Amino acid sequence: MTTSLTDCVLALYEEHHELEEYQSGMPRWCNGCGDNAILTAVQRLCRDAELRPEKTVFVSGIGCSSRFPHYMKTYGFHSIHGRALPIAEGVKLARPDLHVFVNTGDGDCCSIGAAHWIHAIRYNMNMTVILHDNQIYGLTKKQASPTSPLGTRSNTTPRGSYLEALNPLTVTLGVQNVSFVAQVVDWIPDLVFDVLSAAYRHQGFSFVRVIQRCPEFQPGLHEIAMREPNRVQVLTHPRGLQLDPSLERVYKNRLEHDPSDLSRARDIASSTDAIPVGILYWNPEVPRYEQIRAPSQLRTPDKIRAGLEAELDKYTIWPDGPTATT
């Protein structure tokens, strides 16, 4: 049986999704929070790539970041603090046709779910995961969190911080199986969507750490930045990111960073001169969790409705039967 020309350019325009298909109800994030540039970056990359919505899922933990699944018209799962790593893990052994998002905020991922954060990377299983980053936490009206400046002022430390932050970038390149590590600021969001897209595209655990604004808790943190652009150094390479023109002139403190180079990632991560945007690492040869415990079968609505109605029958009561019993 063949198929007609006239089916293929129907089926290839079924599948094509405009913008407003992947948006999802009004954000309630404060105005100019950085959120908001990841949202518009990640809904450019499912239109751009073409993500079947009903094919794609966002996991979030407990976060102003993990409101994000609300304003994605694909599936979501908001779960509970510092979780949103095992539940998608899940999600992907047991259906790795989908397109798996995590997003995490600084608290939610480098703190309460901090475990789940090292073993994910050790798993490697292929999904991209967003470290929203305001470096305080924001939905519970300001605490320091693991990545908070020394001396930052909250509700938590009124006297200021008394730790040096966390480096999600440093911890990330320190565990075994790592395959892709990037960081972007969400003030250059032609960036944002470059390294996303590239991550994406990584087959393994992406890992992409986002420094975001906060207008509300920690204003002005990185204001200097903003207006000085040789204070973000921005990582180029073949293999890696390339610089569109316009943002060339702007931003000239730049450096050639080959991507597979492991030891040099970890040092460009724990420089403090400015701030490295781009891809630090990238090993696509890395194996993958879910390709060593693949399923013989994949499962399918049948499958997984026969297997429900399996447990289910264990207690039920039949009209003209025994009582099943736990």
The other form holds:
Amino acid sequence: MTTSLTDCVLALYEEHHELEEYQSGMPRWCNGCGDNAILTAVQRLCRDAELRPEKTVFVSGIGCSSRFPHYMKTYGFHSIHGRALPIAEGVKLARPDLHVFVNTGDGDCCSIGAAHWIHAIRYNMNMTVILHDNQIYGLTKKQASPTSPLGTRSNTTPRGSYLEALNPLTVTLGVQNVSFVAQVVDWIPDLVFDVLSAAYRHQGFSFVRVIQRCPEFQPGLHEIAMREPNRVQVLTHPRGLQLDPSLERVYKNRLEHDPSDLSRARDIASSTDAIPVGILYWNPEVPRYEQIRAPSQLRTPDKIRAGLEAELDKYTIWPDGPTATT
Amino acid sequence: MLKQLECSRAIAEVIARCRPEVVCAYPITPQTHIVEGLSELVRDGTLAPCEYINVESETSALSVALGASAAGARAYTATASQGLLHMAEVVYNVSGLGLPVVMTLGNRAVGAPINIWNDHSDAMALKDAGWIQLFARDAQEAVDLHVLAFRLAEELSCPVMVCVDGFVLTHSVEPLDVPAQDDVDAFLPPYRPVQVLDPTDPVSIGAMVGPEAFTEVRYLAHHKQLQALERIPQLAADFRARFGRDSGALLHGYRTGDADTIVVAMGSVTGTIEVAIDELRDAGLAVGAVALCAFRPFPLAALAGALGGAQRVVVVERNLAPGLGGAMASNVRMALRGQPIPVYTAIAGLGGRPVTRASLRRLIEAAHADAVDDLTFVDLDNDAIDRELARWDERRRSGPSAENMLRDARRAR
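Which structure goes with the form predicted together with its partner chain, now that we have seen the form predicted alone?
After this comes the whole thing, all chains and molecules, with the earlier chain placed first.
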């Protein structure tokens, strides 16, 4: 039996990948590391959204979380410390057809790469950015990061860190052109999946901070929040996240929040009463860099020729002297 | 007094005894233990007064040190590999502004591919940034060089980079003597900056200099290096007189007197080379070694003197200058200009590959018989390279070489 090329192409489009087909290698993260929860949710997202492995790329910087691309059977780029975002921008510019994901940690994004973070929000390119925030430098074995809570004792802050933790949500929400900001905690896997799915669906720069556990270097940091579900405040809205009934029984601290309300999103992000979880801000109207820079007219051969002629005519020397051209 | 210590811890302790007033810390393997050690010493009051600051990147680490030094403080930081390259612009600025910052470089390979192990690519990348570069042979010299570095830096108003092989030295644990506080104080006088913030004599730092004076200002950086050529042997003699050991020099010669073949190297590999030299001497070969301690300034005259009697020189270097060979060998040839002495380049130990005594013996024996190429790669797996080159030839889209070579190496195992 022979198969036509068209049949092959059609078969390709119907191709559905199983979870295993997105999995690559055995993660080298510590037991109980929140990165594992994110990996599982992302692989599930890839399967359910039917992302083609060859159309998907994960770009990371340096740090524990930046090993992420090695564990996805897609394109991956384990790059330079702090540079995940601009490298992802380059990938997106060259290959706008790819689904671009960025895995960056609190060191990679909020410390050494902070300048890129601000400008990536402003460009608003279509990519899904996951901030793996374990509130410590793990790969270099326990030094305070910018998001470490005040008083964190670490190898470079033996008396406890002196500065209030940086809040990645308020920072992101404060930048011009912000279009999607969400937060989730690694110990509610269904929500990790739901939030990442919404982030993926957003056309623009979606920023998801995942508060994650580091049992090795920040043991017990989220113990209370895990034991007392009311310490987590779930943001729900018909245009945002809707909680699964099974989770409603556990997470009773809920807040109806319209994700188009930037001012309220900032208030919620600043609040220290509970950990807000869900979509804080979503504005699909913010123009994307790709849209702004896309040519407004089709570059037909005629238009290109007319433009070239106009340019070359500038250098024409008219036989009657310069006055004839004025 | 000898104590069993990790070299990084001993460096932290000796830095504390040099009394820096500002320490800027940003972790990067394999230097991290040094700044962690310093943080403990600041916490327990051993190092006081001192401002210890955790910054957000290497560029910030050296920028903060630059600001502190410009404002008259003794400033210190440490880094490695990508960290040094990240701060590269500031590295040039510190020397251009004549600020005596001391920095430890835990020598490590530079990616891509990502590699955390030892070689000298990082130091070589910034060898011409106007800093004095001193390379430690062993853990004890790594400790001692810091005391010397602060004195040299401050005398000349020129920054000093103390290069310490990552892991091989930084993480070695052995009996080490950390110079006592009284001795350090006697050797290293309080910092007297050439420029301070003084309202009675206000200055602006960071002038824009055009073609009318730029060359002359830059020449001064060279002038300081020439001064360092004179001062390093004198300070090493002072150090020996006070501390009773040979640490710091322009270079250390080993059995070079009647040697026909002399091996030149830097850093921890010189220890292995000396053992290989002993074995070859026992076998009747007239061979010797030179360990360069100062790479910048490059001791042209001292090296020419040490190598003058040799019939050939082998430069073993832990860096690769693609398109040339080795960064060190070209400098060594400069020292031997006009002399008909062949200089062989041997690239060894990149990305932490062990440089073994057996490999060195083979290399030196071959060189002694003039049976090596001008440029040779020690323990290079030529078959693995041929297989990858074949993949390149086979198809344009052959994929990232690093990943291909790793897969190939796994298959070969």
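Definition used throughout: the rigid core is the maximal C-alpha set that superposes within 1.5 Å between two forms. The model shown is predicted, which means the values in this text are computed figures rather than measured ones. Residue numbers count along the first chain shown, from 1.
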E309: Cα shift of 2 Å or greater between the two forms (core-aligned)
yes
